[in-house]
Amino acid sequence: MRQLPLPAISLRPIDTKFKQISLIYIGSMALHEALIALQTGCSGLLTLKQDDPHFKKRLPSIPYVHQGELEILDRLTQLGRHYHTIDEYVQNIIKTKTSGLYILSFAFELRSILQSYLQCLSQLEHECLQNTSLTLSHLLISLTDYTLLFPALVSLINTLQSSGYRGCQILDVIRRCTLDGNTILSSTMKKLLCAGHRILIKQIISILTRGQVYDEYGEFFIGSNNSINVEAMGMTTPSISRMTSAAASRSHSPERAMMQTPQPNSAITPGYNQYLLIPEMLPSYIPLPLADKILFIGESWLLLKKNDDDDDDNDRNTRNSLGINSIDYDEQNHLVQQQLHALTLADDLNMFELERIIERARIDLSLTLRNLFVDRFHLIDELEQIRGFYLIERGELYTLFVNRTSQLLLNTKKSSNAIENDINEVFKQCLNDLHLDTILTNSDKFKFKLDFPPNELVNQEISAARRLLYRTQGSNDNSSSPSDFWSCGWANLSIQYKVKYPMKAFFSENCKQRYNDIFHLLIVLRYVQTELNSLWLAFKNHHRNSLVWHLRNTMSFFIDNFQYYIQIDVLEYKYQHLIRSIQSSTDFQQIKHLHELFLADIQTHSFMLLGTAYQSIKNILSICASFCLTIKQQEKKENLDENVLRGFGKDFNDEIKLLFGILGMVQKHNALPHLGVFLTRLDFNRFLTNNNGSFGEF
């Protein structure tokens, strides 16, 4: 019997359902291959391998895939490769351990990001077993937030890599990041924001609430002063505490390593002023005046809290006696410390509060500093001191040390303990036999010292007094020439102040620079004045050339003058309108601003700030006590050499000029108030006026 054969459309249905499971077992393996890519970044099976481990290809076409579905997967792979970029990133920074908190607390941010990524890549598939119908759109869809997320994360981590930023310069970076029109996005760089700002404030609770600051890894915007010598204050500098490296453990996060306490001998407090600003570290978004108000803050609860080590026995037996320790400040602190963690659990850094609190602490510190320096330290006491010693408040006192210390600081070319030491017994002989001590009562703060410069500093100041003041031709006496006498002891004399606890707050190493520059001026201008006097004491039963008492009236009469404007018209009238305020004040801050204004003004009515007037009265003084010197060092000749004094009286009568002019321009601009009273003492008669500015010919 003849087989027939089978209809051609018989094989039909075998075909169609074949070709539906091929499709199925397509559709799952492509399901299958994009969760792997998720991941990974690579599409597995789907992908061909280069010689690049790191590169992989996906096949050109793949049979029953359609077109759409590669691009699909192209866009998840992609989506995979960002995951693995930042995983690797968040791993790196964990493991090195050295990136610093603000980075470490970035990356653990982002790792609960990624956590939840993959938490959504579980639960989708989930739904592809129980789904086998499902597409990538499905996928793509239902990762869209990442699509948009992940390429701005890996945009930021590259920008923080190559940028070099760290501490607080990456949260001005990341808070652009959140100047964004998408809400996902803008959300995200919040949180991250947000992570950043927990450790930000967790180092200014510190220093505000114990004055200390923790900062291994130099990223906050309030640093070390290495400019202060603190070994020899007596202190040591703080150590590493142990809060940063356990930050770096992976089961620990910076927030609470941030929290961990220190030990007791973990960090010796530093003495007041240790600490600066880092204007560079600073964000842009917190204003300068309110770092330096954090700063102020924590500088002062160091002060109130801890004592230093440089204190001898006597000093902290002072401090328990007057309660400064037993005073509770944990309430304050405390409160401070509430709001301000309040803080970080919104969205937003809050500016306006945090000013508020940063403020409202700043007015309480202030008050109480204000209080404890003007009431129970006795601050105008103090300043009192200061001004009998640098001010020379005490005119009679420095008239009997010049007197009895004059020669030896004329003769005196370099510094040595036995000759500071011999001048601080003339100080204090002088004190008694004026019966003094008893108003001076600190003079053991206060010693003498002589503080000579760099040998071509004192080089370039003999060369000037050579070509002003060497008139004394044919003088063998190099010990006391005249143009030696910037390089002599009374040019160079300064006052060693011993600032003790609790005065080290006002008293800033600058501010003492700025009083021994005072009283370098005064000192001098006493030492002219004594020598012009004694000059005429010496000689006022001889006859004498006339030529010589004209010279000395004349220079008397400037020197005089000048004295008197600085110590009554610029001292007197500054020092009480300073005492005034201070006793109005309820802020310590302004206290410490109107001291440094007071310094300022005198400096500047003292004509130490207009360089050239300045160093014109420089010259007039070191003219005057060449010729004091000149004149007794020719006491026993009869008959001086007129060129001699004639020359003395040009180069005074040059300098008077030139600092008439200048003063008088300065006049003009009604810079100085009290200017018009020196020139008006000065020329009262319209002498100088006539004259250009001279005393005449000589």
Partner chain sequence: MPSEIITLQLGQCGNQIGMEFWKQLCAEHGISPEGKLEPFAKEGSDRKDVFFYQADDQHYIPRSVLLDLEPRVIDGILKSPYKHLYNPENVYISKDGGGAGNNWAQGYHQGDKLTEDIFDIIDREAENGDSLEGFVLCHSIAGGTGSGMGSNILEKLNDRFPKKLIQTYSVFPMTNEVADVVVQPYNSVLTLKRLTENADCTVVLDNTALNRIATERLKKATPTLAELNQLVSTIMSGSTSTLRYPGYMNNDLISLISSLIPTPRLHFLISAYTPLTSDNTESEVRKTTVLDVMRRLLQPKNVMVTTASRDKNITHCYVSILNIIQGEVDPSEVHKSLMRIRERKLAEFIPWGPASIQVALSKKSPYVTTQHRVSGLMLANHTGISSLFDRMCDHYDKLIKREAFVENFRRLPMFKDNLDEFNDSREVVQQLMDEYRAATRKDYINFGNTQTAQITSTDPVSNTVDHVSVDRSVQLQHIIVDSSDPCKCTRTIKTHPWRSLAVILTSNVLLAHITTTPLIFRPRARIPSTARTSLTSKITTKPVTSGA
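Given the form predicted alone, corresponding form predicted together with the partner chain:
FYI, this one's just the chain on its own, none of its partners or other molecules.
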């Protein structure tokens, strides 16, 4: 018995006591054995083999000891064994220190339970010494609580060990154990849970007040986002829009990747993609929205803090303005901290209260952010700028731009810096000529870029457009043959928007990508319209060959109406709506959400998400473009080949029919509320209806 290794921490006092006890009083062997067993889970008397500490069986019967007492001894030994297991587990955890804060805290809490157990033992020992007539049953009764508790704890530990849960996940497991009818059990489990919650709340406080994730072991349900570009891909998949796929695939350009790598998971880059929620780490009793709110608050602080810390390209004004505000934040933070701390004091985490605190913090912060963004950073002005550039609000600017670069971009087949520079120069010139530099002040932030898809994609596009090529150009002579319209500069022009510090929080990469998708459509639409108009000019003195006129007229009718639909019925309407909501809203998060909704709405209503319809529209656009180019080439030849014209007419009509077939179907399901607007416009005099959805015979 003396050779047995005794638990290092708690046994010492008892051990010494025990020596005294054994010296003084040998007689109550059974009690003695029992006490030993309770501490170590084994006892010399009861062991079969002396050197095996974890004995399997006691002696079937021991003389002078009653069978019932043996039974009790067995139970007590069992309890001791549980104690031993738990203790070992705790020692292990505390020694290794790599299993994470939650487990550690759990272990410490376990240790305090064990300590209370040992306390209880020493109390019993004391009683035993004073009263020699105490029976084993007395021990058993005194330790009833632990006989209930220890098996549960051991099974809990086993679960934790076998499942490999860590961090926040263990909270879930522990919480399940608190749901027990036995008050002792559940209250102890709650204590354990509480220990976990203390860590959780600390982590929450850290992110809530400083925007930092203190999470050495990857245990928190919010982690830093290392794959920002995943989000940038957004919903634009190649199948949805070929026009956009090119740019989307480019969005994870090496350049941006490099931007991220120097600061892998440091909390420097502000914006709303720095952190991300790790759903599997989220305890089931914390609602996802709550976690989202925490995430939002954290990232917002990060955003604000970034401004305080370092931002050289920010002008002094903004920094000062934020500096003034930071006092308020501290106060607010302090309050939040206090409230949350109060939460941890209660033995049961009050989820309702937690939600309330976080929601209040979110509302406050969201309002602050809203005021910052709307009033101080002039979010609406920024949106105006974006509308000016991406959404072609200043029509005259783009009309001029298209006129000046129409040939250049048409002949551009691959991107080069020189061409991009030229385009940007022309655009700047247009801005100056129209005296718009005072209105669209942020022109230096917006740069045109040519995003040509990689070669294999180009080939696909060409083969798709080849049908056109063969018909329109019997002899494939000219380099600017209209066939490969989608591979020319016009179809691949996009705008690069350099978002400055605070706005980055509002305009994510995904947003920019979507803006570019919309821009693609709008600019091509405008280009085709300009071409059709210039055809009008070219033919205005030819008072004959009315087929050209009718075809041009019909195409123009479609393009004009489509443009009106997108720009006014959808864009302008939604935009006004957005601005109104921003002005009336007090919640930054809501504003952000509205903005995303705005973009999604536009994309849906311009049929970008309707694969076949969008393809059809693109085909119509390219037919119109080829028509203009072909006619212009042949203009000098005087005699226009009527068959070519009729070919264009037929193609155009086929596509229109297809488009109306699709749109008609969509309309029937009432999926797009604004679609009716478009259809009404096109079919205002019921010509389409009367002609089976075609624009007439050509």
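Residue numbers count along the first chain shown, from 1. Keep in mind it's a predicted model, so treat the numbers as computed, not measured. Just so we're on the same page, rigid core means the largest C-alpha set that superposes within 1.5 Å between forms.
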(message) Once both forms sit on the same rigid core, is the C-alpha displacement of Thr178 at or above 2 Å between the two forms?
(response) no
